[in-house]
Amino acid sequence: MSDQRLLDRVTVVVGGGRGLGKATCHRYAREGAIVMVADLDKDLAEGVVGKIEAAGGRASAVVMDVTKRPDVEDLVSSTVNDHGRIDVMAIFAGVALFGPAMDCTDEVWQRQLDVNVTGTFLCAQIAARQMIKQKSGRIITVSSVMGQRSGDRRMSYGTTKGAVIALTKHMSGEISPHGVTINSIAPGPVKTELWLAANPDEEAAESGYLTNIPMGRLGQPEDIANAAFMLASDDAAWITGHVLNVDGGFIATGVRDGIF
């Protein structure tokens, strides 16, 4: 018996060219999945595919814009045409534009809504339509701990991630009776290219977080990939509408004074 727990499952990772999505592509491939690496950046997507194939895995690159319905429809239809089905849709595409709430521009607000909320909606809805026909499938959205609590300079970003959580919960009730689950991973601070771009003062940002993370470190992309694997696996067969915080205890922690 193979120990690859996603053997031959058809998985789509949107935003798979970098960061959390890239780590998830590699994890799915190691578990035997067929991986569609979907990204706006062709070179990044093809780079991930090349490394997966070099390691003996199966993957294809798809260039698409998550904010455009025709692109998402083409992604799903081409996946089904090539492989007959789509078993997992993991939606990692996102932008994080931090700044004071009083200085947030219409452009910053709209850009994050377009990618983080509308992009997630389009991928989830279009994938769900196919999965309902199959009577099976897993949709994984990516929200954030910032969609559940406040944070300085994170008003617009956190609002969009709160919307992703609401979308996940609302959609679960309609699609789960058809054998399709939808859950959200809410990462804490994970040191990726996106995190570094949003936190130019890396040392100060890391120090600020670590005082409130009981496990004493920032996350790694593999921490999130492990959660994405679990939600795609048979172990998550009876989990839907759930928000899984992967954050080293950040969301659960209140005042920490170091006195025991």
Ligand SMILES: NC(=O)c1ccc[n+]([C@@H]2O[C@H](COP(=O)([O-])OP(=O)(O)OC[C@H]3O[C@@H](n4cnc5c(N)ncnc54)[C@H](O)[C@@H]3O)[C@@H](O)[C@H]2O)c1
Contents of the next structure:
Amino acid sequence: MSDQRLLDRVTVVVGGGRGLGKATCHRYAREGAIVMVADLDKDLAEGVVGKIEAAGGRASAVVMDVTKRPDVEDLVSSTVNDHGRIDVMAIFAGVALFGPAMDCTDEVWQRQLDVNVTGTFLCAQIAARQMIKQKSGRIITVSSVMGQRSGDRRMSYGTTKGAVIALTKHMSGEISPHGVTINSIAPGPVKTELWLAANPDEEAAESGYLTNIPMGRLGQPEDIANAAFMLASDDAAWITGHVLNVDGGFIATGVRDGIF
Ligand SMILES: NC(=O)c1ccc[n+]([C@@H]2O[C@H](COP(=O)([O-])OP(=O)(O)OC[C@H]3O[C@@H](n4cnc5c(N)ncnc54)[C@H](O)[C@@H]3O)[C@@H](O)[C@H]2O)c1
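Can you swap the form predicted alone for the form predicted in complex with the ligand?
Let's see the whole complex now, leading with the same chain.
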């Protein structure tokens, strides 16, 4: 018997070209899944596919823009044409444009809404239509701890992530009766390219977080990929509408005076 726990599952990882999505693509492939690596950036997506194939896994690159309905429709229909079904839709594509709320422009506001909220909506809705026909499927959205707590310079970004959490809960009531689950991973800070670009003062950002992370470290992409694996696995069969904080305790923590 194989110990690969996603053997032959058809998985789509949107925003799989780098960062947290890339780590998830590798984890899914190691667990035996077929992985559609969907990303705006062709070179990134093809790079991930090349590494998966070199390691003996199965993957295909799909270039798409998560904000465009026809692109998402093509992604889902080509996956179903090639593989007969879609078992997992994990939606990692996102942008983080930090700055003071008083300086937030309409362009910055709209761009984050487009990618983070509309992109999640399109991927979840279009995948769910197929999964409802199959009477099974897993949708994984990616929100953030910043959709639940405030953070300096994070008003517009955090607002989009709060919307992703609401979308996840609202959609779960409608699609879960059809055997399709939807859950959200809310990562804490992980030093990806997105995080480094949004936090040019890396040291200040890191120490600002560490005060409130009792586990004493930032996350690694694999911490998030582990959660994305668990939610895709059979072990998560009765979990839906849930927000899974993967954050070293950040959300749980309030005052810390170190007196124990
Ligand atoms: N890194 C963190 O600390 C952190 C914390 C909380 C939440 N998140 C969320 O996790 C997700 C992944 O973040 P990351 O740090 O891996 O970012 P990243 O920038 O490293 O990777 C994001 C990927 O999404 C792709 N992408 C961006 N816009 C796209 C679009 N319109 N269509 C298709 N693909 C697109 C990019 O090309 C890139 O490959 C994001 O939603 C982010 O908000 C990240």
